[in-house]
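The chain below stands alone and is given in structure tokens; this is the form predicted alone.
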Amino acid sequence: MKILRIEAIPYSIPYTHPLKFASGQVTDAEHVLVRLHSDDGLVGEADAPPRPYTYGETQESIITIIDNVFAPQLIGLDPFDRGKVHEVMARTIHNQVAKGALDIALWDLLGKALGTPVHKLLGGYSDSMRVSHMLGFRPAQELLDEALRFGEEYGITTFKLKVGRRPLALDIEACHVLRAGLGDDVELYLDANRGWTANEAMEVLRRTEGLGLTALEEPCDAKEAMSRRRLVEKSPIPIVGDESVPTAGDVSRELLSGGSNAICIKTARSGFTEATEILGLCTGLGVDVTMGNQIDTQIGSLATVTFGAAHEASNRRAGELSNFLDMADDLIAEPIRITGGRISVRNVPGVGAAIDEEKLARYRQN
């Protein structure tokens, strides 16, 4: 079997409302559908979600790097020679989302060729993951109303609160209102998307002490190495690296330098292959991981479930899997269901994210 053709298809689907956080906001899912065609008629598929304000990649840059740099070198390779595929991609620095999508599409293709679900090829630990829902920038009472609704409708009991606003009182109030309204049995953790300084983050932790918050993700820019290290040393809860750790090398740097003591894995930027390397590194060091969300579609969320459910360490915590509910539509043919606060893997060959071709035709941009 050989890779015959690679497609990078731009499409755009609106969100039902703007999603706001410290590093920016999005109103439409302007993503790229990546397809790897084999010479025996199989197709591996994955979604590439550009986040220019975080990783510097755009819809246009992902298409360009795939069409002009990666595809000419990958066409003709045996997809089972994954080491050769990654050797090609490693020659080009950055472009993590483009690389991640190609890797997931490759695994999807291999699963279909072997007639095996990819979650089993990766490890097969569990058949589902618990769901964590992300709460964006809104007034405190609206955040509570949303959390209560998601708890009632979907059985979700873990919430990530997007913070990083000024004045700090906005986010501090939200933490107190959520805890008072949701009770002690619901898990709450924070993500500042580098919106604060280390000192501001320490002040928020001081003023939310006793609320049972379980983690604080990217409180400040990791490049502020000294203050970030001081924050990690003094924080009573884990400081999670996310934007600062897109690669296994970045993870090593942040853990060894004391810039983080927990790690967020996102398959959208690491694919399954580098995510496995990151997970192994963290497991060996005894570092907790979370499965993050890059404001993913259902295609991307299913990829996260596929990887997260495959391993015990990545399945311990609830994965951030529900942001597709904020989309007006999706390309996936068989919609994801959240039942009892969990999403199940697909027990079909590949990842299981079959595409609705009519919807692709409706939303594609070329």
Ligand code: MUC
The other form holds:
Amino acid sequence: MKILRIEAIPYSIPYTHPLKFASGQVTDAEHVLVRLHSDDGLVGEADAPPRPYTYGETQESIITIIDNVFAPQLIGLDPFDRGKVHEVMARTIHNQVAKGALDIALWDLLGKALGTPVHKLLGGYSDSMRVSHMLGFRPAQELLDEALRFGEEYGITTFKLKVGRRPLALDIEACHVLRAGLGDDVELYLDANRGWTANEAMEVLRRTEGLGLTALEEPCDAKEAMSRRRLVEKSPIPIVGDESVPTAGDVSRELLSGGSNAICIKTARSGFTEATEILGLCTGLGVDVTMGNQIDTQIGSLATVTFGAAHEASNRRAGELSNFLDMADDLIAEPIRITGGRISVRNVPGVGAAIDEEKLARYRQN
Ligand code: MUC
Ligand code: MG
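Coords for the form predicted in complex with the ligand, given the form predicted alone:
Every component of the complex follows; first up is the chain already shown.
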């Protein structure tokens, strides 16, 4: 089998409820659908969500790097030769989201060629994942109403609160209101998307002591190495690396230098192959991981479930899988259901995110 053609298709779907966080906001899913065609008529597919404020990639840059750099180098390779495919992609630095989508599309293609679900190829540990819901910037009472509604409608009992605002009291109040309104059995953790300094983060930890928060993600820029290390040493809860650790090398650097002591894995930026390397590193070192969300569509969320459910260590904590509920529509043919707070893998060849061609025709931008 050979890779015959690669498509990078821009599309745009609006959000009904835009998500705001310290490093940016998302009002429309202006993403890229990546399609890898083989010479025997199979197609591997994946979603690439550009996040310029996180990785510097845009919809245009993802299309350009795939069309002009990766496609000419990958066409003609056997998709089973994943080592060769990755050797080719590694020659170009950065562009993590473009590479991540190509890798997931490659696995989807291999699953289809083998007639096997990719979650089985990756590990087959479980057939579902627990869902964590991400709460964006809103007044405290609205956050509580949203969390209560998601608990009632979907059975979700884990929430990640976006923080990183100033004055700090805004987020501190939100933490207190959520804990008081949700009770002690609901898990709450925070993600500041580098919005604070390490000292501000320390103050927030002090003023939320006793609320049972379980983690603080990317409190400040990891490049502020000394103050970040001090925070990690002093914090009573894990400090999670997210945007500071898109590659396995970044994970090693941050863990070894003390910049983080827990890791967020996102298939959107690491694909399944590098996510596997990162997971191995973390389990080897005894470091907790969370499957994160890059404000993914249902196609992207299904990729996260496919990887997260495949291994015990990535399935321990709830995965961030529900942002797609705030989108007006999706390209996926068979919508994801959240029942009892869980999302299931799909027992069909590949990842199982078949595309609705009519919707693609409606939302595509070229
Ligand atoms: C997160 O966990 O940070 C926000 C920006 C991004 O790239 O992902 C989201 C969620
Ligand atoms: Mg994050």
